[in-house]
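A lone chain, given as structure tokens: the form predicted on its own.
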Amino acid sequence: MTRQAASSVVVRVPGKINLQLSVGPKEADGFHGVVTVFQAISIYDDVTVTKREPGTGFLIEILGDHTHGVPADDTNLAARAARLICHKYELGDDLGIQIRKTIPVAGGMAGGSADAAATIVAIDALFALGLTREEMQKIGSLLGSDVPFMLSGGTAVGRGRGDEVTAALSRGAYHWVLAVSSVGLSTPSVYGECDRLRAGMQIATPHVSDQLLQSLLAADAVTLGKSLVNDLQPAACSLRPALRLILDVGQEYGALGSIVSGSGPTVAFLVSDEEHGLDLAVALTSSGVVGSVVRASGPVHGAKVIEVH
């Protein structure tokens, strides 16, 4: 029996937090070398890619709770991913992309990169391209430094621009409470503020934290909490002073560790278990300094096909 070609594919993709984000000096091209440790966590976007009638062209639709500021045009990273693959493999561009968002927008959780990764996986499945993980990551790195990680998920070390990804040995599951701001922060402006705050200082070449990697290997959440570090956190707090109040609430309620994720403004708190997470979530919600609160766990898989029609 011949298998019917797919007409639509749904891919689920997680958000991420950075357990470590160490930022090197600004380079001649304006970028910074980074070393980061990513963890994919259980907050997901669903991306559906559908073949459209020949000649009807390209359509992108954004649905869900977190849609403000997400472009529904060719500037969307998912749309750019689709254009790139369709051009490379001569697939035409009669495609519909529907993104159902739960990952916060401009929250330091790589929502746009996640959607691009999901689109790569979906088009690969839709057209039976048979791309290897390495081929997908190569396409992903052309789109953004977080895209290669969102393809694989789990826990991983990123180097270079963050796009040179190697899996990190990690045991156990980790419980997170995320304080999500109602207004995002622009990554370029956070890096700009970081440069301003560090002006005149000697900035060392970043390296991965041995203590952090050892705590992941030992499934030691207490030590992991003490090892969380983000060089962009002072800049994010400078641009958004309310983040310091949020960090204080987490400390007061016994979080094992706290960190602004990526360029912010999402703040991630590591907690010991689900019950501790619920207590902290209630405290953050009643504090009045948080847009919304989400509980999640990690690590989880990267972009994954969940439906084929």
Ligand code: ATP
Contents of the next structure:
Amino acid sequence: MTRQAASSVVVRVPGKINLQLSVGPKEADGFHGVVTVFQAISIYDDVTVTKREPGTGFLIEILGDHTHGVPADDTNLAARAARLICHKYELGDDLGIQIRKTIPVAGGMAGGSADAAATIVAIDALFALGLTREEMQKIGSLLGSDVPFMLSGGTAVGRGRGDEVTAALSRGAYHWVLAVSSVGLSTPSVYGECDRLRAGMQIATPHVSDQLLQSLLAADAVTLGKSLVNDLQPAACSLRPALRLILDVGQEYGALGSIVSGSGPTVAFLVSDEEHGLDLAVALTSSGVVGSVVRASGPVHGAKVIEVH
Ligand code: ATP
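Please supply the corresponding structure for the form predicted in complex with adenosine-5'-triphosphate (ATP) (the preceding block corresponds to the form predicted on its own).
Below is the whole assembly, all chains and molecules, this chain first.
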């Protein structure tokens, strides 16, 4: 039996939270070295890449309830990924990309990077390129520092700009409640505010937290909750003071730990189990200080083909 070539591939890709995000001093090129521990969690975008009639060119479509600010043109990170890989492997540009967004936009959960990772995986499958994980990660790191992690998912330590990823051992499942804001925060402006708040301070080279890695190894959610750390949190709270109120509500309702995810404004609360998650979700919703509340768990796998047509 001959196998028909695929005409369309759907890839599901998760969002991430940073369990640790330690930011080093600003470097000469304006960027910061970071040490981060990522966890991929169960909030997903679905990216469909479809072959189009020759000569019809490139088409991008964004679907979902909260897609404000997501560009439906060549500046979309998924489109940039497609252009890059199609050029590199001479695949032409007659492609459709449809992104069904659930990952909060500009929420510190790497939604754009996730869509880029999904596009790389989809094109690899669509054209049977047979790329290795390393080859995909190399292409991904040209697009954004979070893309390599979104390809692998799970739990990982990121160094450099966050793009030098090594898998971390993690046992058990962790339950999260996320407070999602309807208006995002721009990552460059959060780093800018971080620099402003740190002006004149000596900033040490960051290291991964042993306590955090040990807690993941031991499936110890209580210690993990105490180990969560994000150097961008003061900057995100300075730009968006309401985040402090949200963090306080979580604390009050017994979250094991609370943290602004990445550059924010999503706030992630670690809870002991699903029931605790439900209680906290109700408390956050009725507090009136939160846009919307989503429950998720992690770690989950990275970008993965879920349908081939
Ligand atoms: P970062 O990865 O920089 O921390 P983030 O996770 O906070 O960003 P994203 O959802 O990736 O936020 O969006 C950041 C910006 O990237 C958006 O405001 C939008 O202008 C642009 N963007 C480009 N492509 C995408 C995409 N596929 N999905 C969402 N945003 C995108």
